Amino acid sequence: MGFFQTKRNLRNNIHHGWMLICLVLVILMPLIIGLGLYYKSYPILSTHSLAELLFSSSWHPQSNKFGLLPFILSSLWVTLISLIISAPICLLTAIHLTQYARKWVLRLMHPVIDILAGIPSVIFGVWGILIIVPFVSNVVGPLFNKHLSGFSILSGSLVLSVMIIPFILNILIEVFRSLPTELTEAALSVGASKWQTVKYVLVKKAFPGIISAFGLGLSRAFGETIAVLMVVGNVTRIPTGVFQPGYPLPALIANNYGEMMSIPQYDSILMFSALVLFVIVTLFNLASRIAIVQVEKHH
């Protein structure tokens, strides 16, 4: 028996150890990632300052003028613009589905969100290119008496929301699958409709669970890539309209990473871009966290 039992032992203490490994390096990589990030971009704060970087409007790398502040607006801009248009549409297809359609719909529905969360964003890209550009330009500029090219940060955001609908919607809907039933239950035996089932106990038990969708939702959105640079117009300049072109941090290191090394610091500045990204995503997520914390105590 001591031999039996010394072996199980010695396995248990192995497959502790490689879990704790993976535990270790998975809250670790964040970390690594940061400091690489910090670390490329060294050269470029060594010899301009954080402000000048993130709040000037100038960026001229052949003059050594490298303002993000562009970038960075145009990125907020997309993001919330796609995050505001797909938010009501995904929570409102996961109340329908799970406490108003037929589980079949839902099955049928899944393998569709499936296939929309696979589909490369260059395809995205593509079909913005020939659908939403246009659109943008033919129908929605003179309905406000504006000739657009179609390449602006309202097609970006167009693209983008279809793009994270399937991300959010798959989270929403496990979030109302997860609600006990009891509380649907409870709220239509004291008389309450459907509706009112759904909008005061429903919604309010899995609020926390939708704040972290959307959080999720918005971070996933903020750092793509492909489809928004073919659509959003790539122009360096402070956008102040959804009609007009603009330029996310994302699109500036695709688009240069590789382009123009012979220009110094120009690698340091675009890692440098990708820093800013990185903080503000670690942000969104943090902010949602503190958002989920403080709805669950009030709860």
The other form holds:
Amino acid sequence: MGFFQTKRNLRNNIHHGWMLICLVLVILMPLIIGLGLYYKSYPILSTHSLAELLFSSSWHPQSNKFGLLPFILSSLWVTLISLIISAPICLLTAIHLTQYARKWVLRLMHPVIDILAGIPSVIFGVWGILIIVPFVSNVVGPLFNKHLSGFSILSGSLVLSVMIIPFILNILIEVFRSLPTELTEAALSVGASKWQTVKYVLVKKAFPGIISAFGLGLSRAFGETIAVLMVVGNVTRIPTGVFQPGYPLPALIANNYGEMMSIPQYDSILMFSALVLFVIVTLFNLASRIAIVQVEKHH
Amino acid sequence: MDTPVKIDIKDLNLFIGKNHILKDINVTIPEKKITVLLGQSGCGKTTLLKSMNRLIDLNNQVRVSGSITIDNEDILHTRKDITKIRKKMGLLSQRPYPLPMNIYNNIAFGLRISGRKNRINLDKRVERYLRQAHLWDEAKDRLRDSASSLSIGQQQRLCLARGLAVDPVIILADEPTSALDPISSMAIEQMFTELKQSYTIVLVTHILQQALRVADYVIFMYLGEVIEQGPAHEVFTNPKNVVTRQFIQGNFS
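What I would like now is the form predicted together with its partner chain, since the data block earlier showed the form predicted on its own; can you produce it?
Below is the entire complex, every chain and molecule, led by the chain shown above.
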């Protein structure tokens, strides 16, 4: 083996090594973040019980009371309602685009979806303040005979539902496009109408993919910060209806981190909030993955 | 031809976008016989088959002219509900595509959507068609299992049973044995020769041996045109067209 050969081998090994390091780094990233958050939230965990932090609704940092329940529930409300609004829209749009529309419509939709996905969330926030909040206050409020400021769970959900549409829609389009044409042909040939084919055959076949699309949308929605923060009201109280203001977890962290650090343990409770956020989003992902596996096993 | 004509195709031309896929097709398909559409891959066999039950409608770039007459009705220009026409024809595709439901419902689906919902009646019919497709003995204890748990060969027989269940008069088969092992293939061929007692069968294949085994009548296609058609023994023993002769003698390039 000559000198050049050795050098070549060496290079080969070095390059292989770099790739491996990058890969390991990416794999370890979630673990490192999780451990880091746990480390930083350790002070609060050592003085307060987990149950108290998660399930107490009393939030008085000055009196050393750190109940996160109002924030956790606000986050869940905003997220679930946004999914309830966007899920049927995405599903029907994806079905129309892939099963009914002409090909050029789908080609047109791809850049539209990309543009929607690329809009910075602060712009959605401004749009929410200018359009959605007045809409909820002036149109939805009178409809229910209520006097509303408009800064509410509903406004947050509406803004959020528009924001997650491109993400859910993109996956759903891929899911429906990957269904074999022969399946449609088989259903049509036994006398099913187009709608029966979609309803009984295609949606059923696509079900695992639909779940994973919604799961991803849920995770995105749960972590979204700025746009929601701008329209949701940020009042520390457990919301009992969609017209009330809420205060989601990401908003709590973004609003307060770097401020109010004079209060003991404030830094630690915010880190613990981040950890809770991280764990819930991970659980969403995990649950949708399990659901997919279960559904696939069943088929 | 002495047997009655079931499908009569006249001056059929079909374009997909700018491509002329089927050129001046004029063929007649006899009732209760096996008619084999023979030719190389890409010569338009499958498109011709899918024209017969209007599955070509799925592609909105298709333009078509001419006529396809089935039971005195031009199905290309009919005002009737297209699903009724499709139900006259059972379809068997290249690979089995069972519906995403259990074995029982794969057969019952077509019956239910056409309004037959009586449970006892459904049970009877499911059994009858599974028997007809020689699948009953293997499937009777697992009717509630997912159809995808069957082997490929069993799935293809299930698809045949599914097609038969809606009472078709014609069976359209698009290279139905191409994904199957030799034994499963023979089983399907065997079934076709039984089924032609009651059904008109159109079988697309590029396998000459298969055509020799089952065909009563042969339509030979080449580059979108029908270049020869006639009773199987005539076409196979005395082909008139030079391309057909080369194909049959096996030196098709």
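Throughout, rigid core stands for the largest set of C-alpha atoms superposing within 1.5 Å between the two forms. The model shown is predicted, which means the values in this text are computed figures rather than measured ones. Residue numbers count along the first chain shown, from 1.
* Taking the rigid core as the reference frame, is the Cα of Leu50 displaced by 2 Å or more between these two forms? -> No, its C-alpha moves less than 2 Å.
Quick one: core overlaid, is Val24 moving 2 Å or more at the Cα between these two forms?
The answer is yes, as the C-alpha of Val24 shifts between these two forms by 2 Å or more after core alignment.
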